[in-house]
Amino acid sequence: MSSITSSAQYQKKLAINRLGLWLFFASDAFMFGGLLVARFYLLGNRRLELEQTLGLIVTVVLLVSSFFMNRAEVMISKGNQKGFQRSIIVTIVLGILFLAGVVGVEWQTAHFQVNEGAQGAVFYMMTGMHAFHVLTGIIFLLIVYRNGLKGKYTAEKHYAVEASANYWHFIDLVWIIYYPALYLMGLI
């Protein structure tokens, strides 16, 4: 088989995987949006007794791991593996210290249970589904890791980078308005 048939096979495939992709995120947003309808909706006006200062913290740690995911996906695309390896496993630490401080601290110490009517099951299910989908990005992470690890990926073929670090940012655009609607928005 030749390298232009080979060429143009892949870049078919690639096409059809980035529109599933888009597809992916297209149903997802859906499913968020609803979560966020439904905030408004059942809380009205009303903003959740959370920790802001937590609030923040988590929030500028999930924008920095935005940043070296577009830093490692840079890298791969120049042929620069350990940069590429470097800045994926900052991504991946700052993913779980995100996790760390919604459901190992805010969840703790937040005024209310999931149980205690409609700001606890806004809370927890908007947290929690986001949180969900933070823990399968750092898996999908540590899978393209690990295969940077063994040389899968160049400058040419990266397409897993580029698809983990679409998914990265869009839960952190997922969370960019979450914030607000969470933490921010809304009378005391």
The other form holds:
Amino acid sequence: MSSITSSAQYQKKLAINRLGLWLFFASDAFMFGGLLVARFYLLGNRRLELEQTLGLIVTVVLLVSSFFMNRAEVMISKGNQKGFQRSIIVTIVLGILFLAGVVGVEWQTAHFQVNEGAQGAVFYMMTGMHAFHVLTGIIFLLIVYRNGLKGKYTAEKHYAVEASANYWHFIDLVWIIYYPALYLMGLI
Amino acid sequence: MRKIWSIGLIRALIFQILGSAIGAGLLGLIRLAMGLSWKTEPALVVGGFIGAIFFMIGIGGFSGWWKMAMGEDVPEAHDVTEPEGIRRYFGFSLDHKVIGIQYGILSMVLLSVGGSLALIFRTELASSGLQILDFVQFNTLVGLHGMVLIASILMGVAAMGNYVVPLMIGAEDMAFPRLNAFSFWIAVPATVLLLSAMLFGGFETGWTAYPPLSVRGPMGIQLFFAGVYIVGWSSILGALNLIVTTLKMRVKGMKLFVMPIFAWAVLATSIISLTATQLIGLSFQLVMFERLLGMGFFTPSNGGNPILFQHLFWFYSHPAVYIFVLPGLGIISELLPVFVRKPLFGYKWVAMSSMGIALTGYLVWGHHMFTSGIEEYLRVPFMYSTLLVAVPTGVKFFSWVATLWQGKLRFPVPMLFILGAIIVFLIGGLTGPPSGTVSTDLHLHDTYYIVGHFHATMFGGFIFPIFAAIYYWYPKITGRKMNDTLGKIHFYLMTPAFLVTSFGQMQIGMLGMRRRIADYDPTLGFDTSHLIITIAGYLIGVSVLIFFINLIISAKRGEVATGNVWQSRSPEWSILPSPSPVHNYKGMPFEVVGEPYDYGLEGSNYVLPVNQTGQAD
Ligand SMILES: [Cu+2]
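To test you: the structure above is the form predicted alone. What is the structure of the form predicted in complex with its partner chain?
Next comes the full complex, and the chain you just saw is listed first.
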């Protein structure tokens, strides 16, 4: 059998891959949900003592990165290779900025240590698990960027781009829930 | 030397040892550079995980994905040529049938390890006073017995799902063959980690690993956590694969409500493993970090709350019981019509009852915490939701009884185990409500009554059905039948022995024998009961040994059986020859034309081969 797959076979594979990825998100969401439960179980209506400006900045950075991720996907689906590569680079840079903001600044300047009470435990674990996902997302995007330079993706066939974009949006969505839970809700 | 190196498993284990040493050493160096002294526990954790990753590199688990990431073309799974013969089973094979058997072997190995651990501490319990074990050893054995058998059951479930489901639904393989092989192999280093907990001080908590004890006890618990965490990922990824396979890879004409009932059971099980498993992983991860970094999740003096752990833990560990039993109950519903020669009663209701059990399973975890000090107002709702599970389970029992009614019963070995499963699961089921009702549970909690109840559900829901499944599908795998006489000895030895252990445990439990206690007061008068339970436990061991002997000798000397041995309507028997060919139905296309279980109905067909003339061009 040749390894050239017909269009119908490709479509079937695409449907299978998509379902698999969505199931993965469903599974991962339970982990993030568990951490969210831990936050409210341990801290209840207590807000964490965090740097508000910094929190707002990193949130904006991540949201904007999702916008560029979306642009990258739209561009490759129109066959615009240059625009696709440019948008992906912007996404990666913004992702790295987000990581630098959370791990590089927020972690170092927080008013509490990792072993100081439920506040330290909840904050470092929630942001840590989220940052770990951002890091893997950046790695996927780097791979996609490299293969994009090689011209691996076409307007018709670019599932890797779609998958990493969905993953990126998923991480973004998690942060949209985590940000208020950590920074905004409750009283000091 | 070269020959040994080419065996994937051995290469990978060497990689794992190297990886663990590298991981631990690197962490030591980093700590040294930061001006910190050597600490064994973090080195153990980091070494454990790095070792598992190295194992996967050694087995070749990343090579396909690495090539994809590097932009190289990777062949489709069915185009990959694999080595012939027995070596295939010790390497990274992409064939779902090979992976199914690999899972099966691992499951049986873990079954014998977990069972042997039980026999050791049962020997200790046979009389009051301490004879052969000290307290930590006893606790370690009890905890590992639980978790090793949980791993064994997960592997057994995956074995049945992997081998049987694609054949039943007419798929050429699983949806993601590489992920499938990965899911199996990652469980092997996880098992190594789990068992090596014994070498690093053991642990005192039992399989539930409740803090604060798990935060303070010996560091063997870290390896236990690491092992379970990775087994959890194996289970999650395997479940993901099975869901996609069942939903997307069915043969032409196979609507959801005409697929074999076992596929429904696996689908329901997989939905639970896919989602709930994350929560046991998370709960163990949090304790792991609490121990490593002093994070305050579960220690009240540091702002934590140990009850949180129990919520997260039981959110998985109750539904886990349904992960274990749903496939087994599916096997009962699948095999019963074959041996009764009658349609399965209420197919749709049985299919939906699996889903119903899976969904109600999410709502009942609090019944493990009636005595833990959870919020008072949560107890009664959890009691009602727990009792609700009896409804879909009852649907299954009524279906089995109605299927048996006026059937033309045959009693080959698989059918014996099916009937045994129904009876034992009934005992397990009926002893459940007293533990799910708040008022009675306050008395029964943490006694041997729970142990007896739980083992009845596990034997009825998994052990008996998987033995039935092995006797039933063995000819499909090897082309030979297992020995009948040995099979019957196995059944007639194991069943009474099991009933004695289970009833004995419930009896002393109701009289006040506590769980997880190495010693008991001789004046309580439990000595005789414990001795009888221990002897019966050994008899179960002997019966399983006979099963293993049968399994091995029948592969060479069993009666040849290449056709439809059990006169089943399912496609893997009615279309495929035995042993099943490498590429499943390639060259033997078929489609679904009727109902799956219309046994005894003249001229009705479930599947028919598709006329080849249309395909010949
Ligand atoms: Cu339960």
